[in-house]
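Have a look below at one chain only, the form predicted on its own, in structure tokens format.
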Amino acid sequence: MARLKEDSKHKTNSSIVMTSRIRLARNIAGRRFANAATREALEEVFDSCAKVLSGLRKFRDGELYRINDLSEFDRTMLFEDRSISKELLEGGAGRGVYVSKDGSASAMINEEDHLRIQVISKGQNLPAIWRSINALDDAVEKSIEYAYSPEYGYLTACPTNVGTGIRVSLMMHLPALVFSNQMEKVIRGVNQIGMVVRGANGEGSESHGAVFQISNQQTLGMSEDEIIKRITKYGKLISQFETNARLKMLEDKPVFLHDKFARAAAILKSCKLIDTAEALTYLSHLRLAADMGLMDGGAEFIGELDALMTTVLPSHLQLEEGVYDASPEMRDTLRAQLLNERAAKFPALKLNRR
């Protein structure tokens, strides 16, 4: 990953690349896929796929979901978590998700294919989350034979992910790119060369907090491998866009630098009603403070501020305030409250008047 110069003014930038993720695509040799499929035909595959994955030392003491038993709470729990997609968030009969007991692995069951595999970890780790998933899916592969093409490779529900069915993505922190506008050629940039930039929760969802997914687009043609390393190769090349336009900012703007973090910090620390976007941006700029050093915890407080980011999601802020009914005008004064009382604790901004 890029880093920041180290220099009196800042500290080694450490943090853009937030998490990794590779998800696997696989359906079950002989069976119509799971949008072709009867209701009763969605269940013996629900219930081959579960048994096969219940027998996984990854999923050994994990959490087996049918969709359509859970309310909407649980759902949207799972959502925000990533464990399980917006498609598969709307239910289903014969429809699931597996999640491992520390989450950084889930199986969901009957989405757009029967199986959709992912590992996610923080920080830039796609050589470990490969070998992991690799050895998930063989082990899968053990007891169910997947739909195969000698010519094509691996056979999906949407065309787009035949052959590898491979997905593998870093979401990226990229605050600087978004003040200096750079983010709209970043992403013309990044789809001439076969790859997508989403937001956080994936195809059509929104950026909050200058949160983006770089993922791949091209599945077939290229092995693993490869797709694992071009996506490495242009993440540190956008990480090294944002530390420059970080850098640059810092030396042409510093005031509508430390404003924009004066004012993340003041709004947090004593607002009443904010919504879920406006405090993911707030986060945010407080993020890219403590990432240039101008806040003192460094990767301990981002840390902090990652779990901030994730608490204050709508599900997530209801179980933290033990309120599993509330409306979104009472969601926005718990996060208020709850943010002003994490703000007060924060360490103090290091801004240097110019």
Second form
There are 2 protein chains.
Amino acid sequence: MARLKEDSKHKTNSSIVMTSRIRLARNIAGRRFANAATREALEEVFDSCAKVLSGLRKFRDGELYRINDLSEFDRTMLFEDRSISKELLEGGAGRGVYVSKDGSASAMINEEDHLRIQVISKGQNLPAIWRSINALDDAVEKSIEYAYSPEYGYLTACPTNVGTGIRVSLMMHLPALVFSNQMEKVIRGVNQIGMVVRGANGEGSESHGAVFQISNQQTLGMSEDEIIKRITKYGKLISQFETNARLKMLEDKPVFLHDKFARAAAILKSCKLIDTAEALTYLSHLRLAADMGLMDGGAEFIGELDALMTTVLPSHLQLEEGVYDASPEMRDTLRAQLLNERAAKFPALKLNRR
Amino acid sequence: MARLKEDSKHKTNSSIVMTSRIRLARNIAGRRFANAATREALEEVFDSCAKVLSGLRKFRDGELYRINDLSEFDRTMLFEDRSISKELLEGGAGRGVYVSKDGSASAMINEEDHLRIQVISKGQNLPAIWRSINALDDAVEKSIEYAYSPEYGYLTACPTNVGTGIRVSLMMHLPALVFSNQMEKVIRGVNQIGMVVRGANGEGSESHGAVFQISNQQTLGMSEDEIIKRITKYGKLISQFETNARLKMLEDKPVFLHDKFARAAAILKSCKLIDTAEALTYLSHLRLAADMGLMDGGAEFIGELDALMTTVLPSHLQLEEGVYDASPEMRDTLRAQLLNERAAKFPALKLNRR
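If the one shown is the form predicted on its own, what is the structure of the form predicted together with a further copy of the same chain?
Below is the entire complex, every chain and molecule, led by the chain shown above.
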């Protein structure tokens, strides 16, 4: 399989790209797709995939989960970690996931396809991710014959994935484009060139905290290399739009921005109840402030905010607080307490020193 | 004219009733109503009313304004002080207002009627206001013959005011009824008994900061005494509903209330831009906290909040800050600065000592 040439000029230090991800959709030759298979057939696929994955170096000391054996809480943890999709979250016989020890790689079994392998990394790191997932894919292929057509490429349960079976995505933080009402324009533009913008949790999900996932729509008729290059290129372009929007807002409406930042810090410090969406919104505002140099702490503080954007999600929050059966209202209280404590230690805003 | 018996048990110390007001609609016998008069006739009415008013003790050292001589800024000041109505704010030849030195009494000339005399006072103080306005009315009547029909009573430009020409109103702070979605029910109930609930600025105005004006609809077929007694009675009843709603919320959803209070204090301290409606909302939340004993400072602090609820209005704000031509956005900045300074000195919230 063609290797993507390492292209260090595509790697950027900007924190606008929060994470990069590649996933491959694969099916076993000679077996029915998961949506048409009997329960026994699903179990056989599960067992053979699990066996192969357990032998791979990437999954050494990882965890294999049968989704139906997991509590609602544990499933939601995996979903919030982005190790499983919304579809797998809902359960089903013969379905599960292998998660690597560090959480950076996972392989869903019998989701839409027999295997959906993904690798995630912080920042814009697509070349390294491609090397890693390509190696994983090659390793699996040594033991499993994939459903493959010389004419079409990899065969998948849904026609949209046929060909390379690849989805390359960048999770991007675009608050200034949201503030300046430019996201709709960006989404339209991206759609026109065969890519797609979604909320942080993939298809059908809403964007919270101005986090958007940019990924390829097309999997057929382009090589993996070309798809990655395209996403890289348009990711850079959107980052540039976001940067321009930030500079323009700081120039044209500094008080509007300062107001957003000051309120976000004050509310996170003071609220007594806060739901997930609102918490993500204010963390997003402070992430923008930090990224614009209006809060000290640099990359480390941005990393803390990114971690908090996961910690405030329902299951992670309960794990953090040691409470596993909290009602939504109780969670809103716990979330407020957690954020009050953390926000009290955030670096001060530097709003009057332009 | 019948005097309302002083009824001290109707006077309450609760700060739920913010102000009481009575206004009388009067017209000069033998003259066309203002809406049908020539400009010359309006000027004659203006001059004769102004002359009579200037001789009254209540208006000694007061100010007479011809509305068309005033700047937009000055008109708005009078409107924000509730000395003139929205209709008079819009100007017009031969129209104006006499305002007493302490601002508690005013008499609009050639608004809808030739004369609209009003007296305002803090708290539930209708008996004293009635004595005061009744004396004013009697004094005017010594020099002006009112349009009066033995069958109908005082004749007015709009049929809804014929009879007593009286409007008795209580400005009430009802945040717990708003929080618990009970205001619609209260408004329906009040309408059924011939009274009306409006926003703070009268007919057609919205309620900001959970401030509502409860007043009589009916002016015909009831004596002034009866109307005042009714408003007093239903004012007490609505105060009781509000008090019950407060106790119930504190019992059932203390964290919901604490969250509102903590956010209000934090935002007033930290915001960099804030419009009038939002400022009134947060001041209203803190007024509730203070009234529920969750902020120290007692009646004095509530008085400070009430004053601030006027100071944040566009013209008062500009007077306070010494800027008279601020754009709406500039005003939002000035308002934030003013509130940041004041809120920094507010008493602390006592949220964890129930």
